[in-house]
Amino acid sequence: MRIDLHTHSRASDGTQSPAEVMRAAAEAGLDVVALTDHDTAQGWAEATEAAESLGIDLVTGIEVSTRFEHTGVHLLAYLPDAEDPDLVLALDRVLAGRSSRVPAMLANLRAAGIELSEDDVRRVSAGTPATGRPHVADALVARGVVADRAEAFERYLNPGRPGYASRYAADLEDVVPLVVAAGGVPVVAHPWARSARPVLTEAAFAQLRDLGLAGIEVDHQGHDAAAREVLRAIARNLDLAVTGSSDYHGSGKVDHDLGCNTTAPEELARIRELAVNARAART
């Protein structure tokens, strides 16, 4: 059984509809892919029905903006109930935050002497609500700034490049146990793969499990066999559960190809399992 448990949409910065992503999914071999768009669930209802159509066993998730430490941290939310007032609560705030970011990086990209306005970036988004980094970045595209997304980051998009812009997220020690009171089950997604490395020790991921954090996204692309050895043991020593996965994003994010890492059977047995006891403790 091939498990991809992390992929992107066009209901956020993917760049393929959430019934595409499920048909290319398919065509990729996978039994079972988790659709995990940034602080929306927009896009379950189209996967859902893709999903059954084409025999794909779909996980519903979000991936949650959140901060640590001062330090930027994604969450995934599996199989949470997207209606949960607090959690919807949360994650407008955080879609508030994106929404808000896009006018500062435009103004700050036009201090560095390029031209892009709002409409520019609403052309590229595909009418999503989480806005943010990748439209910009999209619309820097199709404006002939740049050859494409990498680009834009690198240049003008990343922390300490002209256009960027920081933004709300939201407490990770306050989203944890929020995910699991929604009947979800909160996984740390590609914890050293980006700045959150000094700030995401074993210590911190032992406080993250005592507010109900059940596991480590492992198996990434931005994880070499090193970083991916310490974290395996990490979630060993803590009992928490190791997924893998993909981090998809269509043509958005390059080497990030469907099923290029995976997920073990019995850590989504885990998972699901932890989802039924989270729902059960809300009746």
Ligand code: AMP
The other form holds:
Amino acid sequence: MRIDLHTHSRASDGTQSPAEVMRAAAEAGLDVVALTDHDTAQGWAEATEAAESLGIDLVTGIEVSTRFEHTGVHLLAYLPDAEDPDLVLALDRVLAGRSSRVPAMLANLRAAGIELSEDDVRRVSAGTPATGRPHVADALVARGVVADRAEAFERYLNPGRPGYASRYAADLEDVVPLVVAAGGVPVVAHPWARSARPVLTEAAFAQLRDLGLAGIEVDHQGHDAAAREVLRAIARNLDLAVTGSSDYHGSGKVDHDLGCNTTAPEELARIRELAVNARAART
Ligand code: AMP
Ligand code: FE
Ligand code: FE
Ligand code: ZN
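Alternate state requested, the form predicted together with this ligand (shown: the form predicted on its own):
Time for the whole complex; same chain goes first.
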């Protein structure tokens, strides 16, 4: 049983359509795959249909952009009701922040001598409501300014680089209970992969668990063996589920191939059971 609980499609910043991601997942020998686009459930319908015809098991999800202690944290929400009004409202605010950041990034790039238009970005991001830095990166690639996304981030889009602009993200301590209230199961994505390691301590995880956090994405390419070991111990101490996943972005992210990390069947069973309970608890 091969289970990968974190992938992206063109509904956000992946490079394949939701159906193509499902096909790639089946070809990679996965039995279960979660589609977890950034801040949107837009890809679910297409993925559901494709998964059904391929005979692969789809877990619907959303990777929500949140903030904790002034630091960006990605929260995976599994199996929520995507039409829950409070969840929709929270996601709409994040999506609005993403949209208004694009002109800010373009102005910053212009000040650095690089002319890129909103149309240039629209051409490479068509179809997503969650426009992000990877789309600006793709527009830079299309213009021949850089060779690939990695170079675009290094030279222009990472914090401190000339094209960077910050954006709104929802408060993690609000989103965790909100996901549960929407019938979903919240799991912190790649907690120590980037800048959040100092704030996501065991004490912080304990506090988040009391708000309804269900698990930690331990096995992720952004975590080395030592980090995984410590995170696994924290999850064990706090009785949180442990997940593993690829964070696949098609050709948009190297070294994140489908199935490169996987989740144990009993951990997925636990997530599914929590989702059933969360649904049942809704009034
Ligand atoms: P944003 O949410 O718009 O700020 O963009 C962040 C997203 O960019 C992350 O979720 C990753 O998918 C992607 N990303 C970050 N760094 C890189 C990189 N070096 N190469 C490719 N994609 C990246
Ligand atoms: Fe991404
Ligand atoms: Fe992420
Ligand atoms: Zn992701």
